[in-house]
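One chain comes next, on its own, written out as C-alpha cells in the form predicted on its own.
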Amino acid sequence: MADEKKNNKTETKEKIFIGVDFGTSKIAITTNDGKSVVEQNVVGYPKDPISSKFLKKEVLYGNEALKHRVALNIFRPIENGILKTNKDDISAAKGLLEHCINSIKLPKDAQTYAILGVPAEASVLSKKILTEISKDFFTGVMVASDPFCVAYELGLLENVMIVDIGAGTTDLCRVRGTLPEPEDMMSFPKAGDTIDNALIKSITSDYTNAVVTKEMAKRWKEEFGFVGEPAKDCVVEVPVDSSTLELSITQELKTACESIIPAIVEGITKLISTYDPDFREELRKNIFISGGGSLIRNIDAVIEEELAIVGGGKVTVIKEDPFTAGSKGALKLAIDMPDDYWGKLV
C-alpha cells in the first residue's frame, strides 16, 4: 500500500518542459510555464583575496562578471560553439547553467525535461559532456541542433534551409520534414567572433597605438554592423595612448562583417547541390538567416547577390528574437517529443 501511494505521488508530479540554447556568447533558457532568462556565457572568479572581499562573492556570472572583469579571472566555457573539455571550463559551464536555472525558480518537486540546442556538427563528446552536466538539474535531457530548433519554433519544416549565425559558429541545416541527418547539417567557425577579431586587427593595424578590446568590438558590431552599402558613417571613440579619439570605422566594419559571407555562400551552395534534385529549387527559395548575425544590416540582400552567381536563392532574415529563437524551438520540441525518445542524441 505504501509503494502504491508513492507511485501515485510520483505520477502526479508537475511536468516542466525546458528549452536551452547554450551558445558561445549567450545562454538562453525558456520554459513552458512562461519563464525565461538570457545571460552572457561568461564566468568570473576573483583574482585574489582583495577582489574577493571587494566583490563579496566567490564566483560571478554573465553581465555581472563582465562588469567586474578587471578584478576577475574570466572563463568563457564555450569556444567556437563547443564546450571546452578541461575541468575548469566544464565546472564553469555547470555553474552558469545552475545560476540560470536558479534565477527562473523552477518548482522543486517538478519533473523537468530539457532539450539543449548545440551546433549543427557538435561532436559526440561535446554532446555527452553537456548532457552529463545537465543531469543534475533535469529529470530527462536530450540534445538537438540549434538551427533545427529554430526551424521547429517557426514551423519551417519542409524544404527549408536555416543559416544560424552565432558568435562562435555559423550552423546550416536542411529541414525536410524529419529530424536532420548528419549530411543535412554543416558548421564552421566563421561567425560573430570572426568579425570581432577582424575588426580589432584592422583598427589596431591602422592606428598602432589604439587599444580595442573584444567587448568594444562586439558592441560596435551590434550597433553598426552592416554589409554592402552603409546606412550611415560609423563613428566610435577609440582609446589611443592615454586619450580617446573619435574615429570612423565604417570601412573596417564593412570588411570585417563581409569576411564571413564567402563561407556562408559556399555552405549554402554545397547543401543545395547535395539535396534531392526534385526539390532543390524549392530549397533555394526558402533560405532563412537566424542568430545574432541576422542583425547585420543588408546580410540577406548581399547573400542573395552572391547566390545569384551560382544559381540564385531567396534569403529571408527571421524576425524572431535571435537570442531566444533557439531556446523557444528547443522548448517546443521538448513538449512534442514522445516519452520513449528521451535520452537519445539527435
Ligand SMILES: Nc1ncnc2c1ncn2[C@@H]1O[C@H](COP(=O)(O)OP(=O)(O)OP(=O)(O)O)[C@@H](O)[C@H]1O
Second form
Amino acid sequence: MADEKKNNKTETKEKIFIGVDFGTSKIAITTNDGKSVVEQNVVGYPKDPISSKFLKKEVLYGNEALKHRVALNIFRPIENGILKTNKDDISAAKGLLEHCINSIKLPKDAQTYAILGVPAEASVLSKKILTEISKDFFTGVMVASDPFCVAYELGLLENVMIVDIGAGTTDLCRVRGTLPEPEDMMSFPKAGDTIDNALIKSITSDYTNAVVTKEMAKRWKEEFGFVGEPAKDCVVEVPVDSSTLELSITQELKTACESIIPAIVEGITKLISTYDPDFREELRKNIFISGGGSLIRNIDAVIEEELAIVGGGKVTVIKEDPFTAGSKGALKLAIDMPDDYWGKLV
Ligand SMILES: Nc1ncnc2c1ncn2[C@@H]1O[C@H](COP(=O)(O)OP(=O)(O)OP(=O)(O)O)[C@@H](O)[C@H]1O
Ligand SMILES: [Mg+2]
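Let's compare: the form predicted on its own is above, so bring in the form predicted in complex with the ligand.
Now the complete complex, all chains and molecules, led by this one.
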C-alpha cells in the first residue's frame, strides 16, 4: 500500500528531457521546456587572495573566466574531445555542468532525463566519468555519439554521413537508420584547435617578435577563416614587441585552415569504402558538415573537390545552428528513448 502511494507520487512528477553537448570549446544544453544555454568550456580559479577579493568569487565559469583569465588559474577540462581524467579537471567539469544547469533553472522536484553527446570514439572511461559526474544532477543519464545526435536533430537517418568539425576533434558518423555501431564512427584530433595552433606557428615563424595568443588566433580564424580562394585580404593587428603591426595573414590562414582537410577527406573515403556496396553511392551524396568548423568559408566546396579525385561526393553544410545542433539532437533522442533504455550506455 505504502509502495503504491509512493509510485503514484513518482508518476505525477513532471518529466524534463535534456540534451547536453559537452564539447571541447563549449557546453550546450537544451531542454524540452524551451530552455537552453551555451557556455565556453572554461573554468577559472583566482590565482591568489588578491584576485579572489577583487573578483569576489572563488570560481568563474565560461566567458566570465575568459574575461578575467590573467588573474585566474584556467582549466579546460576537455582536451581533444576527451575529458581529462585528473581530479581537478573532473571537478572543474562537474562545477561547470552544475553552473549551466543552475542557470537554466530546471523545475525543482522534476524528474530529469539527459542524453550527453560525446565524441564519436570517446573511450569507455571518458563516457563513464561523464555519466558519473552527471548522475548527481539528473534522474537518468545516457551518452550518445555527438555526430549521431546531429543527424537525429536533422532527421537525416538513412545512408547519411555527418562530419562534425569541432574544436578538439572532427567526428564522422555513418547513419543507417539505427543507432551507430563502432565501425560507423571515426574521430581524430584535427579540428579548430589544430588550425589555431598552426596559425600561431606560421605567423610567429614568419614574423619574429610577433606575439600571437591562442585567443587571437581563434578570433582571426572565426572572422576570416577560409579554404580555397580568399574572398578578401585578411588584415589583422599583430602585437610585435611593444607595439602592434597591421599584417596580412591571408596565406597563413589559408594554409592553417586547409591543414585539416586531408584527414577529413581520408576519413570520409574510409567510411564510404567500408559501407555496404549497394548504398555507397547514396552515402556519397549525403555528406553533411556540422560543428563550428562548418563556418570556415568554402569548406564544403573544397572537400567536394578533393573527393572528386577519389570517386566523388556531395557535401552540404547544415543550415541549423552548428553549435546547438548536437544538444538539440541529444534532446530529441532523450524524448524518443523508451523508458527501459534509461540507465544503459548507448
Ligand atoms: N566562424 C567560424 N569560422 C571558423 N571556425 C569557427 C567559427 N566559429 C567558431 N569556430 C570554431 O569552431 C570550434 C568550436 O566548434 P564546436 O562548438 O562545434 O566545438 P566543440 O563541440 O566545443 O568541440 P568538439 O566537438 O571538438 O568537442 C572552435 O575551434 C571555434 O574557434
Ligand atoms: Mg562538438
